[in-house]
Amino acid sequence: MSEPMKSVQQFILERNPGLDRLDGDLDLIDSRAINSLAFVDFIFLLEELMGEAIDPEELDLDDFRTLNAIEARFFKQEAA
């Protein structure tokens, strides 16, 4: 996993003490282990750790749905 998706994952974990680790499919929003009001710091997460604003405009829920659509979405394209 790499060190921003680390960060992400910490992210989720501390705002959920029920959760003790977090599957890569796991879907985050209907488990509300991301709920709307996380959801605005949670962006700025990924804007800090992109090194980047995120366009909203550009956005779609399922970006943010599951750990590997996050990865996907926000890191790879990075590496790409």
Contents of the next structure:
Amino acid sequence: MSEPMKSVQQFILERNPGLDRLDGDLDLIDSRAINSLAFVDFIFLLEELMGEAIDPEELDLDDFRTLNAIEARFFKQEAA
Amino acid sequence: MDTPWEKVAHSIEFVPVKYSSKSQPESVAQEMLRCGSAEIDRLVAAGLPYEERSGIRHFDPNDLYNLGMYSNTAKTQPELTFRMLFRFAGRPVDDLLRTRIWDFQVRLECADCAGEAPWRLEEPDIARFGGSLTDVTAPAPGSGSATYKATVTTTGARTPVLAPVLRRLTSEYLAAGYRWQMIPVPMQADYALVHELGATSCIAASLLLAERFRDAGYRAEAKRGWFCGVVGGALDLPHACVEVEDDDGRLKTIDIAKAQLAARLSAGTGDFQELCLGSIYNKVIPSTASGNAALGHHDCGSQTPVHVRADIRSVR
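Any chance you could show the form predicted in complex with the partner chain after that form predicted on its own?
In what comes next, the whole complex appears, and the chain from above leads the way.
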């Protein structure tokens, strides 16, 4: 797992004490692992990890649905 | 640095009991405000209204939003949210004048549903401003919940308000120093109360300004709509603006609250603020609803208002 994705995982686990591990295909939205309160924080974290701004208009909730989707959408180059 | 929460609490108007719904537990308050229980104690001592249920303090989400927004810490969730939402206002305004296509979905939920009945949504009403509505899938009669889908095309146009009277009334309102706050929609309809408190919001501002325009002899109405691109539909913001017939006979929109918020939240937004005063821009979808009307209805007879949540995504 890439360093940015480790930070992503850590962010989610810190906010969900009930989770001890995260599968790459767990639905983070439906499971409420990322709720609407944490959503903006999460976008700022992604920006920090990517080193560039994210246009909120271009976001799709499906981009955040799973760890795999997050890696593909935001860290594709690192993952390749 | 220690946040002067007492000062923050005294700087905002808490939602009056009549309109307050203390639905959020203290854990949410701490998360929103990035603080601990000792700071919540200080806020309560400074007047933050609460209700204790099962030994847990509960707060009105609007109060929490306003405390966060005016905390000046740069780390509360409301501050981060609005900073992100208003980034667009500092960009070249030409981007707000081009044609855009939105995948528009609205979820209607009737919490205390009394059975199968027709659904009614105050639909996007965009053709008047050069846009279009296509691929509409309106919900069939049903119970519980339903979804409305459509493709909405928006576009912008520079049509600044011309009438000196309308410009003067708008300037006077902006100069009056009302403070933007998150306010429950039913309270926003009580726009006299909102302004007596020294506060403002998009619906309350639009209702008051429309009234002043009409008093000056113009045809004007506050209209509700949707603000597009609010973080993938994860956030929902009420929106309203004033529609007024200008001296040139054209319908103009005055997005008074967005002009105020942009001025407060983002530097270099002068062009956008000017755009709010009469022009059309592509991030707003007007609806058929008047300023304080509900956006969705279910004809089942339930007295509980239908919950309406929009998910408006830019078509890539």
